[in-house]
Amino acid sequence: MKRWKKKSPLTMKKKESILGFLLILPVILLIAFVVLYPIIYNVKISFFDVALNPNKPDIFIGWENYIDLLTDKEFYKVLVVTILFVAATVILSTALGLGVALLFNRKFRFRGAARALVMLSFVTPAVSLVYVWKYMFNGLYGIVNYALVDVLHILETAPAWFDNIVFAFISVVIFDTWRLYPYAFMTILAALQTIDTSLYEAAKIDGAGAWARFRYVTLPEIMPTIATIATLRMIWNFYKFDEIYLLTQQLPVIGVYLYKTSFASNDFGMAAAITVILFVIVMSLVFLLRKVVFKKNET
């Protein structure tokens, strides 16, 4: 009669680990194919002069694309405009979303219908919104110029909102803030509704006013959420192209600069170098932001 040997816990654990790895192996391979391979290929071609003809070989040029890019004054101009655009839109949309979330965190009549109206700009297709805004800001018959010049008399002449870099910057920042603040509103509102009400009751007993309760109770509780929103919006807006390109051709941001380099100039090696440098810049800013915010929140 055979005696069954009892398997050791170490052997069972090892087999479970192997089984777990085999189960997630398809996902790992998919991520490697969809994400890692394009990144590695992009880094590779940044060191080449890429031939447009697929039958001709690419020419290895080493660091030349990076040197040309980092010595190009136009690149630094585009980078400064992009940083200003990202900073303005992230701060304004997050602040507006926070204010609206604080308002909607209170019970009032028709709150559900009002919440749905607030989300309209976020769920409506961007292309339709862009053309509505271009109609509103039109220099001849737009309602914005009519209100500012003919009704309120704030401006003497109607500005060309999308043909001047300053006005183009202002209009694009307003559009992006209005379109995407519902994302911050929705996320912050969810965080507000998870705060324990006993914290506010304790603060009231200690004599804290509305501002003190917001500063010492609400803000520390939702700060990780705000940091996450700011981080995601920063990443999105550094690479933003479609809405800006449809609104105006006068705002030199990284997305438009990258598009012109790759598809107008057909310089795919330089375009790849731009994305690599942009990745380094964005990740550095993200790590700096999260380190500052979470360190401050811990103290």
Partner chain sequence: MKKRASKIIAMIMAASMLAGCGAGASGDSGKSEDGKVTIEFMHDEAEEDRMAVYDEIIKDFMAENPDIEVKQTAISEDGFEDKVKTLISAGEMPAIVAGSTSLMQLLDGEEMINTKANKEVVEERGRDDFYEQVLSLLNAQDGEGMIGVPISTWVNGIWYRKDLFAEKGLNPPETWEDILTAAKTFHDPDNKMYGIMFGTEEGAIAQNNFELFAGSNGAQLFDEEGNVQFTSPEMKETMEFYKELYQYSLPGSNGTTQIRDAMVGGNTAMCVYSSYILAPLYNAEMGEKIGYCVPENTQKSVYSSPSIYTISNTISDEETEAAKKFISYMLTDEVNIKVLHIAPGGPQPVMKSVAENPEYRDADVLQVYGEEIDKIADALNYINVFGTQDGITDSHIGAISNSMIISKAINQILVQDQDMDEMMQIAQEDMEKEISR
Given for the second form:
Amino acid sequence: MKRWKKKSPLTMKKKESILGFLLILPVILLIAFVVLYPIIYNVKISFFDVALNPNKPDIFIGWENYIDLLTDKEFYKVLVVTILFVAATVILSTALGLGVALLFNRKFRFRGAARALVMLSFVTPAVSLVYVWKYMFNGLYGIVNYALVDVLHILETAPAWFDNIVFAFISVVIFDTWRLYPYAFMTILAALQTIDTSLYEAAKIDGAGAWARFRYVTLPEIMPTIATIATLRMIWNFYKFDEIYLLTQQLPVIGVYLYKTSFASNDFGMAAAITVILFVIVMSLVFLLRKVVFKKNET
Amino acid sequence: MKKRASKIIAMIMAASMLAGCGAGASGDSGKSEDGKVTIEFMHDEAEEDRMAVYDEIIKDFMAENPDIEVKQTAISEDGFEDKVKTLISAGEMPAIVAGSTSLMQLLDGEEMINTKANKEVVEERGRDDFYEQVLSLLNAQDGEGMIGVPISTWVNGIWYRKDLFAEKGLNPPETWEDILTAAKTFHDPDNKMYGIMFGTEEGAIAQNNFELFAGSNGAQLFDEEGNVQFTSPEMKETMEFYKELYQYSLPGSNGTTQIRDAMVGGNTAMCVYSSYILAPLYNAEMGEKIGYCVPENTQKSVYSSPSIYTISNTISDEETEAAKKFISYMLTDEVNIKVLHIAPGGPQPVMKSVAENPEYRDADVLQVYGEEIDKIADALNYINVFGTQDGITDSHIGAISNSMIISKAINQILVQDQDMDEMMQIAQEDMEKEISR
Amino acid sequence: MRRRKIINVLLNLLVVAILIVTLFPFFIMLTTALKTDAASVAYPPELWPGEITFQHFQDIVNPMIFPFFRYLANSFLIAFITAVASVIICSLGGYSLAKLNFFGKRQIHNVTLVVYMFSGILLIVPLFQIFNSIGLIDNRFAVILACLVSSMPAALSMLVSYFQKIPDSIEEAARIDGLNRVQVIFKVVMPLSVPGIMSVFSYVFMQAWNNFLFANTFLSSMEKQTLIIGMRNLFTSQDYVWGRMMVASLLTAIPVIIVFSLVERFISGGRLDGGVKG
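What's the form predicted together with the partner chain like, now that we've got the form predicted alone?
Below is the entire complex, every chain and molecule, led by the chain shown above.
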């Protein structure tokens, strides 16, 4: 009888352990197959001067790619611009998403339709949105310049929306925030709706006003969600390339820099070196974000 | 539980179906069991109507050559070169790839093309029939073969509103002086009218347009020893001229969209663009109002970019023969005219016999422009592009063009208002670095 | 009470304002789709087309110009299968990471995040080589696989945080009722998580639907190309037509919107506290 009791909890735990492992196995296998090899491949070629033709030998150059990279002023400039870009878009889109989610968390007519409409900018393919923007901001027939300069006379001449680095930065940040905030909105709204209403009731009974309820009930409840969104967004935006490249040539971000190095200059070895270094940087930033800003002690 | 299980089963079934029908589709080139040779032909004209014409041509070719099968693959222009590079890194190259000179130079540099076979196709047709200037763009780095076979080419130049010029009694914009005068006369931004539109963005069109004017000033990119001389006096004069011209243009980084829209919308008196502008202007019913001009300061000069078909060197001998046959077929008068008529006015004939062939002129778009078409065809005699001197093309020009160094300099100087000498010096150094790679 | 009403009205106005600002570009898309070519580049620009034309809509469904339905079928196939596969794999994995303990769990969770950091451009060349060597090139399955893995970290994260919110008490209750772990997962937890799962479904569907990089790289024959590739062709061609581009954009976005709305309706019922209070 004693022996039997002792065995039972151990076996249970182990069973669960095995189950847990089995359930995550497909994920691990897929990642190993699809991502692991490319990662190893990239690390390897970062030490070579790679020829496109696989029959031509790759020249081993050791740390040369890394040295060239770390001594290139352009790289640091690109890094700074990217970090600024990521910070701006993550903060703005999360804040806006939060605001709109709170706004939509009440009942009003056509709420369902309104929620679907808000998602439009997130759901539509990037290329369509970019071209619509370019169309709207065109110097000749664009409606934005027409409205601002010719009709409302707010500005004297059409600004160079995508042409100098400052304006390009602002334009791209606005574009990206507009495009991404629905994701934050959708996720936060879902989280808001799972908050137990009894918590609010208890707070009200304790005399908490709207702001206090938000600060002490809502915010803590959705903090994990916000942390996840912010982290994912940050990583995603760090490498963002497509939309930015299509909109303007004047915003040097990592994604564009990487593309130019690998496909435009055909220097895949250097591109791989950039990736490895970036990986280290992004890892550190994620670590920083989660430990310091969100004060999480576990994943 | 049942729902989940059936979902899983459905997915596995679907996946295996796809894998099954997919596995059979791999293997683009090769010999199939019935002794037929299959070759893949890859190009960047991914518009349905264009592909339909190629389909027709391929069908006719296959009827005449029953032992050859041709498959066409079209990838859209902006992702084309990336796709080719990805293919190459996996050691896969289609039997025939159609592209620009810079792509071909890249392929030649990576030793992926059969320069000998290309040359044989051209010679079989007869070198004399081709415009020599076009052929001079195609020498391979081994000094012997050719990087491809030209099928057609476009030229750029100045397109201007004949009607508006006539009203003001202006000369056609040929000399630098006349161009400036005209630009100044028509420039009226408050009424949304601009003097001239040309490429100023960090893209290919900026460099192509610039070469037009640089050439007309006798500016060469390389000196006799093959060194870059972007800071030569002729280049600087051209850049000064460019800066002045920019004053009469729509401010900003202008590319094909901005230029074409302005011209079609009637908001500019002149534009610098490729011959591909003929069709949109025809569609906007502006054909009769348009004139064409080749600028001339010390000489006449145009920029040209041929559409080149090249044969891979990774295929078998039978496939090479089949590829040669197909390309030769594309060069026959009748078929070549068909290809040119896909977008009449855009691609120009590279063979004199085709240019003079009355069937070629027999397209509505071309009829509308009347004698301007003759001027365009004639422009092929003045082809003058960076990197080509004395009939030989430097093998580094492709890499330089792809790196956008010159376009960036133009953008910095004109749009970003940076110091001209400084930017040109930076471009000079960047190009030197690019060459030494 | 009065104050409440005023606040309500103001908030509703705010909602309308946000909608107007967010949707303005789509309004432009619609009006340009209805404008003639000349009107689309004319100055001054009209807010609403003076002359309405449906030519562009006709053109887009004209197989000679744009094989819309073929593209649609391919896009749907890829997006749907990717989403279904993702939901299955990531629900199981997500539950595991959220609720079970096993050796190396922490590391594995971190690894999935790390995977996210290797953006598409870097995977392209080596992935092409792998797929090429097993004959998966020009096979939609390759695209499905790539899209599946690249959206996995996001899908996993979403599901993990969703599962973590399901109180252990519910599961305990089920266990006391005699169900073993596996049964608890499928009979209790999953049904409760339908909203979360459906959200992930629509998210992955959308990512796969809009994907350009993998579709462009791994597919070559015309029969297999997706809507987004077709659109890129339309946009970057020499013969671009604004009206057509706008129509294509609208039509490409609609299926995803439909999926989102359907999921939305599905979710709106699901509330978690129902489970606890019961």
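Bear in mind the structure is a predicted one, so any value in this text is a computation, not a measurement. Numbering follows the first chain given and starts at 1. By rigid core we mean the largest C-alpha set that fits within 1.5 Å across both forms.
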If we fit on the core, is the Cα of P220 displaced 2 Å or more between the two forms?
no
Taking the rigid core as reference, does T157 move its C-alpha 2 Å or further between the two forms?
yes
Answer yes if the Cα of G99 shifts by 2 angstroms or more between the two forms on a rigid-core superposition, and no otherwise.
no
Core-aligned, what's the Cα displacement of G139 between the two forms in Å?
2.5
